[in-house]
Amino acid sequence: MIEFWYEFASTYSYPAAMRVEHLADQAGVVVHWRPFIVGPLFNEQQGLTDSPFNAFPVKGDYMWRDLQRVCDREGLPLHHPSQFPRNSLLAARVAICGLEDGWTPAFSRAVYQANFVDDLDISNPEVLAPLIASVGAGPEHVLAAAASAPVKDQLKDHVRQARERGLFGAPSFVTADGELFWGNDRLEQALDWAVRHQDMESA
């Protein structure tokens, strides 16, 4: 088992979300998708109210170039969003709604496509509605559920869990024994760790 913690506004979460299930399937690892909001952690830990890539422009310039290299290597399209970071709160709540029915992974990939390829405003219900429909769910029902107290509370609980696990950014991967791996480039290492931990448990 591995927990995949991701934020829809996070640049490196995009390639991670597109890769994680295929690689996990190959490794025999079950992925638990954990959408959350990273902003509260940035604020608490670093005093930031914006993305670090905006707060430190030289870091941002590097990130966009590096992300292009990463996406080129993985065969993923990338379009620099006209707004960065975009408000991801509603998309995260919708993703929470799909956890029980199993459509969260497909919906999440569609949101990343909308944000980082199609340059669409993922905070807009009219943008999210066709993405919800594309995974076989009812947009009106899901959007209403996303505005409900239980779903809002569940997302807040995900942020609390992320804090307790020591997360400070996205994407992050947490294995069954609590080992934390941060960044798209640590996905393979996290899966290797998860497999070795399972092998030791079974021995």
Second form
Number of protein chains: 2
Amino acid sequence: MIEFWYEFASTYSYPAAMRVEHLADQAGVVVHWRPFIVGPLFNEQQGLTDSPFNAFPVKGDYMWRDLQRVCDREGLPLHHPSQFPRNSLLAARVAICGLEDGWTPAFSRAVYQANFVDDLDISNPEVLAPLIASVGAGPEHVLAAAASAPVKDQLKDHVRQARERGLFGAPSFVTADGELFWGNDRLEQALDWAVRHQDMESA
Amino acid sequence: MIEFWYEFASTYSYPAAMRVEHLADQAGVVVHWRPFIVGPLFNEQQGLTDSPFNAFPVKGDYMWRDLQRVCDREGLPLHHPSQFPRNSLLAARVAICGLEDGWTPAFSRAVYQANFVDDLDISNPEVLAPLIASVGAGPEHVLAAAASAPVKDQLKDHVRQARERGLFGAPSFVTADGELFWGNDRLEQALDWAVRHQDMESA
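Now show me the form predicted together with another copy of the chain, since the one above was the form predicted on its own.
So here's everything in the complex, that chain up top.
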């Protein structure tokens, strides 16, 4: 088992979301998708009110170049979004709605495609509606549910859990024994760890 | 050719310094060792007056755990230094002194061993003297040269070059065509890039 903590506005969460299922399948590890919002953690831990990639342009310049290289290596398309970061709150709440029925992974990949390939505003319900329909759910019903108190509370609870696990960025991976890995480039190591821990449990 | 930009106080520079020569040899890439001081960049780019790993404890906690995993994977010993970060100015100036005679790589590895394995104060000339002697240079002569204006200026020039290349952390790698890679975990990709660029030059 591995928890995949991701944020729809996060650039490196995009390749991680596109890679995680395939690599986890190969490793025989189950993925628990954990959409959350990283802004509150950035703010309370580092005093940031914007993405660190905007607050510190030299880091932003590097990140966009590195992300292009990462996507090139993985064969993933990338279009530098005309707005960054985009407000990810509504998309995260919709992703929460799909956890029980199992469409969260497919919906999440569609949101990343919208944000980082098609350059669409993922905070707009009209952008999200066809993505919800594409995974076989009912946009009207789901968007209403996403605005309900229980779903809002569940997303808040995800942020609380993320804080408890020591997260400070996205994407992050947490194994069953609580080991934390930060960044798309730690996905393979997180899966290795999860496999070795499973072995120990069954030994 | 690859430039290896490193800082003696930087935790992830330690595994990078221990790995770079072997991997570059295998790839047929020449390494140019570029000791520098990252503090001025942290300050002017991010307003930091301490290591980000101290300024933001949640990132520091993660870094020490991740560094332990990185070192375990590489078979490198690691002792959490009793002081972090250590003042690296004198060690960097000494490293500058060895560039012409070629003992900078061996001396630099010895400094990382002192800081991150033997828990020694690398700002102390008495700690550095035996490390200088161990690479076949004269401690008294070298320590005097390290305090001279030309060596101080050369280190300042390294910081200036680092800024020009878009660096914001250590370790970093820069290829002949100016491609920047940040972090020990980008070493392999930087070497790949350098090899492909060499191929293009000779094609």
